[in-house]
Each structure stands twice: as structure tokens, then as C-alpha cells.
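Next up is one chain by itself, shown in C-alpha cells, the form predicted on its own.
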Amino acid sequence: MSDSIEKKPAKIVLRELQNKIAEEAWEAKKRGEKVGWCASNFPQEITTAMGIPVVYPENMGAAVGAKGGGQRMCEYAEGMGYSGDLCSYSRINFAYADLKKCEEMEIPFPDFLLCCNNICNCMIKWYENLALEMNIPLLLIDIPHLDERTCDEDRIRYIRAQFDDCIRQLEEITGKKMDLEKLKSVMEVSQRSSRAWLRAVGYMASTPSPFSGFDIFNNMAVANVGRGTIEAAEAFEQLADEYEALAAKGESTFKGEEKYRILFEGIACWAHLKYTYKALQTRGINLTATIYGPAFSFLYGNLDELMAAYAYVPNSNCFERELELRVNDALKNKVDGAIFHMNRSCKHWSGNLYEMERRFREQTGLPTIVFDGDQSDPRCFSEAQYETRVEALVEIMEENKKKEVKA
């Protein structure tokens, strides 16, 4: 591009690089070639370089309930005899399965599916239940949950095994080899594109932060889809120059004053992203900590630590070193309080949600709120409850500012 052409920003070259993705594995289904779907903290390492394509039912549950078909689909899944108990990602994607259509979006059919459970168990059976109605393969990388620290040389070797296998069968079911060196160049790649995309989010430890603690749910996707890619890695890294340059001028995306900052624990609410950010925008909150985004990075040297970093995953992690993660990310980045999403459809992390939240206010000493309510499910979110809890958040913050003044 010449210098004389002005940059698209970075957000619009994420958004569309996303839509280029998807395209992809559009025209790959039509050429004949082997689609998959594939869980979102599945070792997309393996399928980038294999020239795979595939598709994420978790974007595809985001982006519909994000777009208002949340209800729609999960009633459609429940009509089917699903339970309203199961995540509202694997609802959509049943009623998907069945109506073979949807109005918000759509992604092609899978020849395979490839299932990681470093996320949930509920993955293991959400896939398992479309390999039997599909018929199709399943690949499962199995993922124990840490619990220590640090993940263990028998963990390592146990999860490489299963590595090769995937690589084994996807070559058997697709017809591609693997090619080690293409594999060591995505790896390359993939490091870039993390690392980018955490100076990116790192930005928020300024004050004050330089965007929205919103946008990275707005710019996360590509993290997901794309990490292996350059397109991914150099809009990423535009992304992060282009924070860079508003914290040096002071500057920010976020609409009005940053009165206050806080930490956002758990997924958004894909459904009402709109009201749960004006509710915090018309009050001077800003969101300026959050686990959720900077998950979808992946750091390693080799072919080992890669393995254990898929097993640092949030859902994978054991809850010490979770709750450090979300204490020194609270600390960091000068937050006054924090907001935790009790998240009706994901179990396994609001599992321990109180408790994280108990033991996060002991060692910070922050005033915290928990709201009830879903990613994809509107259903499940109540404004006047949302507004009540973020009022009381604000009264004990602003009570705090004005301790801190008198001392």
C-alpha cells in the first residue's frame, strides 16, 4: 500500500480479515474440499498449517446472539428436547444443525470435528451429540485440568500424543499432509500474532487507557480464527501501534471521562453488549482489566510448550493461579472495582465464580458486583438488576476516591 493512501483502522482490517476467513472455508466447501468445526481453544496451530479449513460454533453462537437470534435459536434447540440448562453456544449450533439455516449467520457443514475440552466437558458432549446426528468424525485433544501451577512433563507428553494423532487422522480423513516446517513458520507466526495482540490489550494499564475495555470484545475474534496468519499478526500489531500512539497524546476511544476503572470478569453478554456498555459509559466506567480477551493468545518456544500452553487456558488452569491472574491484572491496570458475570451457560467457569469473587476482594481490597445473565441468551439478563448493581458499584468507588482525597 502506497504511504500516500490512508489506513483503514485497525478494527476494520480485523472485521474484515474475519469475513475474508469465513469466505475461505465458504469456497473450500465448494471446491470439495474437508470442512471442519472446531472448538475455539482447539490447537488451530494443526489446521492453519495443514491448509484445513474450519469454522468455530462458538463465533457463530457470539455473533448471533449479538445480533438478536439468540431466543429464536436456543427456544428452536429446546423445542427439540434440548435442555435450557446447556450452554446457549451449543443450543444455537443445535438448531442450526437441524434448520440448516440462519438468518444472522450461517457457516458452512463439517466433514469433521475437532473438540478440545480445555474449555468445558460440556464441548466433549456437545460435539459428540453432532458426530452421532451428523455421522462424522470426531477428533478430541483431551486436556486435563491442572491442578498445580505448572504443567507437568507427563501432562506435556500426554497431550503431544494426542497432538500427533489429530495430525494422523486429519490426514487420513482430508487427503493434506503435515508439513514440519510449515507448522514451525505458523508457530512463528502465531507468536507474533499473540504477542501483538496482548501489547494491544496492554495498553488498558494507562491512564487514562487509551480505548474502550469493550473493543476487545469487538476485536478478539480474529485471535481466535486467524493467530496463525500475517494478515492477523500485522493487523494486530497495527491494533497495538495504533493504542500506542493515543497513550501518548492522552487520548482515548472510550466516550467520555474515565471516572472510574473497572475489571470485567467472564464473557460478555453477547445480547445485551450494548446495554451492559452504556450502562458503565453513562457513569464515567471504564473496563480497563478482563481475562476473557487476552486468553486467545498463545505464547511458547517449542513444540512442548505449546502443548502446555493449551493447558493455561482459564477453564484449564487450577483456581490459585487463576485468581493471581485476575488480582495482579486488577492491580496493574489501577481498576476501582470489579464486575463478575454469573454466566448461566458456562458452568465450569461460574462453577467457582463466588469464590473467585470472595477471595478477589479480600487480597485487592476492591468493591465488587455480580449480575446474572448469558452469553448468547437473552433470556437470562435482567437490566433493572444490572442497573441497581452497577449504581451500588458506583456509590462504594466514589465513596473510596474520596477517602483516598482526605488521606
Given for the second form:
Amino acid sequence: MSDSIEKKPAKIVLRELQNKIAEEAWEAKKRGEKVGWCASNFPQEITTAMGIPVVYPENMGAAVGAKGGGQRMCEYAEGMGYSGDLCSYSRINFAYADLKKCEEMEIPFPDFLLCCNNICNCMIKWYENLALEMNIPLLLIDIPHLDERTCDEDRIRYIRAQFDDCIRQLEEITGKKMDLEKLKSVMEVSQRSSRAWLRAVGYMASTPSPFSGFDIFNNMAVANVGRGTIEAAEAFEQLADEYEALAAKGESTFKGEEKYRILFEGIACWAHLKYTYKALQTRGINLTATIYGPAFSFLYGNLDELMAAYAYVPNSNCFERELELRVNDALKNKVDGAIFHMNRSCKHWSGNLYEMERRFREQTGLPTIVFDGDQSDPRCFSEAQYETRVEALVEIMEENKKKEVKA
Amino acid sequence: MADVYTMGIDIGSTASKCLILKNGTDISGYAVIGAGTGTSGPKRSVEQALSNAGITINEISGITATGYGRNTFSEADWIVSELSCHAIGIHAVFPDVRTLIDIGGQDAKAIRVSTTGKLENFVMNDKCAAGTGRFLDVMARVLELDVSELAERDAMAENVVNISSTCTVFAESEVISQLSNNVNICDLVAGIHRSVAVRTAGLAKRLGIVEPVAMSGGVALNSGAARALERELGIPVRIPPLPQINGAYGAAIYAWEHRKQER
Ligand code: SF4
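Could you please show the structure of the form predicted in complex with its partner chain, as a counterpart to the form predicted on its own just displayed?
Now the full complex is given, and it begins with the chain already shown.
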């Protein structure tokens, strides 16, 4: 580990690393290398091992949303004829593909597309559309929805065959060769990153949690896209060490007293991140459970297990397993209530949200609220409605605490 | 001992409701003004309630503000969500009620009330206006009726018309086309009420219905809508004598209880 990394807080290291990954893609593009646009849960082991630069439209969508460009880009895409019901990440991306510029953030244009539908099936149409418009190849890894609790042999074989075929096609497109030894070492590094990430987010179970849970929304970007690199593994280990030290002292980066702990379900409202965070923080509410914690680590021992790991990502799972993940996480991290984001962009996530909330409430006995919003389109959120729900949630949590004290 | 007055003010999106309570139990005065947050409504409701009670603001020992505009009322001693206030208010009227359905101007909510009158859980409508008071306002306008006339028309309905659209704008054009087909207005009104009831019953079912059930909010004054809700739920629904000021009532009780604790 270099000295400079040791001196800076892990949060900064991770941000710099994210910028560096983005910068490398621009440089590769300038050198004439082939660059891809890639879905967030596409097996990054392939591209990292082959040294193929890829960038992530979903991350760009989040950044543009957070920096205030979501509405402009979404409205532009709607003007092109895309429905306002489409995921705002896709609308921002369609607008960018057409405009070829975006003041909040830009990514190099692609020579090929890598799609993986374990995150959602809307994504296939999004990427097919790009492939057609840009006339570039689209490589898809189709991961069947896991309607059972475990990923069986047939599924693994099906995914594995596509994995191998994808490598072959990428070799053709980019002229780069897959080195199996390199793949093995990337897999090992990814494991290191994932374990460190799990260890870091595991400290949310401490009371108080050593960090403000909203930080996860920022840190997970690297966990997702850069975990196959040594720098990422080291940065996550540093992050976990920092949290460990804070937890040991009973300290936290959360501003103010942690009076209540909640589970936050869904993608953040990037366009209203500050508001949604402040409304909680000023009331002493810290986020101590989110599916991004346990579920965005990919643990496997060999190639077959790697295939299975990509079938276990949250959105690809059967409802019962998804519910169980949330309930267990909430209980382990001792939450007092839960906030469910009815994310109008994300059909997969909002489709089962009411039922998820109802069953979660039933199984945990905890109070829950649902608010309307959208990850990057600011037009679907109302501050007053959010505030009312949060305030009422606090009133219930406060009453429950009084009851606990009496008992 | 001198009487102790507390005030609850519920500043909604379309109306301001103020209630003055004497010694935590007797309603001394109240007012409902059809203008909500950001208007002169809150101020006027306070003045009118005070004048009805025959007292001045200086005699009020504590004020709780609730409702959409609660944070804008600077005279408030306490700010409490309308969810909690509704739970407190209905518990004071019907101590055994466990589920309250409140339909306000721009939102609808189903509230689980604890056996001690506390807010236990709730669900609220999503961003859509269907199933709220606003939906009825829009429909009444299309029918050239005042909302206060809806109940009477509903009572005369013979064949309830099916309004299939939930979207307020779609439903509006559906009602217009029914009108141009000379469909009986009373039947149409009953259909509109059923549409609201289906939506609200769905909300209540999501929360889980624990009986007895009560209904509050301005829409509860409309017996047609209340009957439609009973039909949808298949159980009786109780209406407090002053459904529209249930939140303000709960707020005034909250103020009384907190003043009492301080003494
Ligand atoms: S629809 Fe949901 S899962 Fe799919 S890309 Fe958009 S946000 Fe992601």
C-alpha cells in the first residue's frame, strides 16, 4: 500500500479511485482502445482480467441526478419520444447518447455494450436500443430469475456457457486475450474486496453505528465497478479498519446522536439526496441497514460459484429470499423502523414494494413508511409528503422506545 | 381552579381547522375555513374558533400545530404529524376504534390506532390524487354540483355506474362522456363514490383491517362516500360527530396532555 493511500481517509481514497477508473477509460479511448458501456452487475471479473476499459451508464445516471441535471436530461429524452415511465437512468443515457454532451458528467462513447439482466430486464431493451442506434455490438449475459432458493447446476451451466462465449466475442472485438491466470488473480482480489466490504458494512450492527449509513450510497460505486483491483481491495480494508476503530471507541461519523436506526429500502433519491438525508439526520435517524450492505458482495471459491454469485444479486432473486435478506439485516442491525422508497423509475424494485413492506412489517413488527420518489428524476418527489411520513415514523419509534424502557 | 384552554390547529392543503378545548375534554369552539396552508386560512380559523369559544388567544395555555402546513405556524408550542393527531382524536371519541380511515383534500390514509390511542402504524396514498377529496372536488365540478350535494344525489341512485379509471384526469373524461350519454347523475355520483371507496379500501387492506373501523376527514361528511366505503370493506364504519376536525381535536388533546405533564 502506498503512503499516500495510508494518510487519506478511505472515503477520499475510494472517491479518487472512482475518478481514476473513469480517467483510465478516457485515456484508453484516446489511445484508440475499444471501450464498453457496461451494466452495473455485469461480471466485472471478465473485463478487469482482460484489461478492457468499461464505463457504467447507471453510475453516470446517478451522478447526473445528484448534480441536478436529471430533469433536463430526462425531459430531453422524453422530447425524443421516450416514455417518462422508463427508468431515469436509461432516459439520461438516451439523452446523452444523442446530445453527446452533459455538463454534470460525461463518459467516453462505447465501441460495444455489455448487458446483464440480473439487475432488471428493462435493461435489455435499453441496451438493444443503444446497439441499434449506435450500430455497435451488444453482448448479453442472460441470468434467469432465481425462482428457487439456490442456483442449481443447470443454471450454472447456462450462465457459464454465456460467460465463455462472451470472452470469445470480447477477444474478437477488442483484440485482447483472456489470460486465465490473470482471471484467477482478479477473482482473488475481488474476494478480498468483497470480504472487506462485508466487514465494513458489518459494523452497522454496532451501537452506535460507526458511520452515517448514507455513506454506503457513495462507497458502493467502487464496490460495484472496481472491486477486482488491488487498490479497491486495499481501500475497503482501510475503510473496514477505520470503522472498526470508531466502533471500538463507540464513536461515529454520523452527525449528532443516533436516536433511531432504520432500514432504507431502494436506491437513493439522488436528486434529493441532501433533503432526504437531512430530514433523517436532524431527527437523529441513522441508516443502519440496506440491501446494498450484504448483497453487493460477491463471494465464490471457483468459476462455477462465480456464476452462481451473479444469480444471487438482489433483484434476481425470488421474493421470499429477498424478503429474508431484508428481515435478517434489519434484525441483525437492530433497526427501529424502515423507510421504503417507491422508486418510480425502477419497475423491478417498485413492483413488489408494497408487498415487501407489508411482509417486512408483519415479520419484524416494526413500523414502516413508503414514500414516492425516483432515483434521478426529481419530478416524482414531494418534500412535504416525505417529511410527514418521516415525522410520523419518528413519533411511532419514540413511543416504542418509551414502551421498551417501561418493559 | 381556573379553566385551562388548549388549541389544536390542523393546517391542511385545502382547509384550516382550529379547535379549542377546555380542560382536556370540552370543545369550547372550533372553525373550519376552506383555505389551507399559505393562505389567510390558518389565521382566520384561529380567530373564528376563539370568537366561538368567547376567549382570547392569551387565555390559551398551549397550541399544537398539525397537518401539511404545521411547520409554518409560528405560534405553535408543539408540532405533531397529523397521523398521530388523528389517532389521538379518534381515540377520544371512540376509545375502541383500531383502524381509522382519513380522507383529506390531497391525501388518504389508513391508521392503526393502539388500544391506548397512540399511532401504531399507517399507510398513505401514493402520489396519485385518486381516492382523495380532490378527486371528488374535480368530479363535482364536472357534474355542476357542490360537493355538499353529492350525498343527497348518491342516496337517489338506482344503478351505480362503473367508473373504471383511477386517474383523476381519465375519470373526468369518463364522467363527461357518461354525461353526454344522458346517464343519470345520481347513478354517476354513486359510481364516483364507489371509485373513491375501492381505492381507500385497498389502502386500508394494505395496512390490515382491525375492527372497529372509523372514518374521518372532510369526505366523511359525505354519507354517500361513507356508505360506499362500508360496502367495499363489508363492515360498518363509524363516523365521529366532527370528522373534519378530528386532527385538530387530537392536536388540542395533545397540547392538554403535555401541559398537564409539565404542571
Ligand atoms: S430499472 Fe431499476 S434495476 Fe433497471 S436499470 Fe433502472 S434502476 Fe436499475
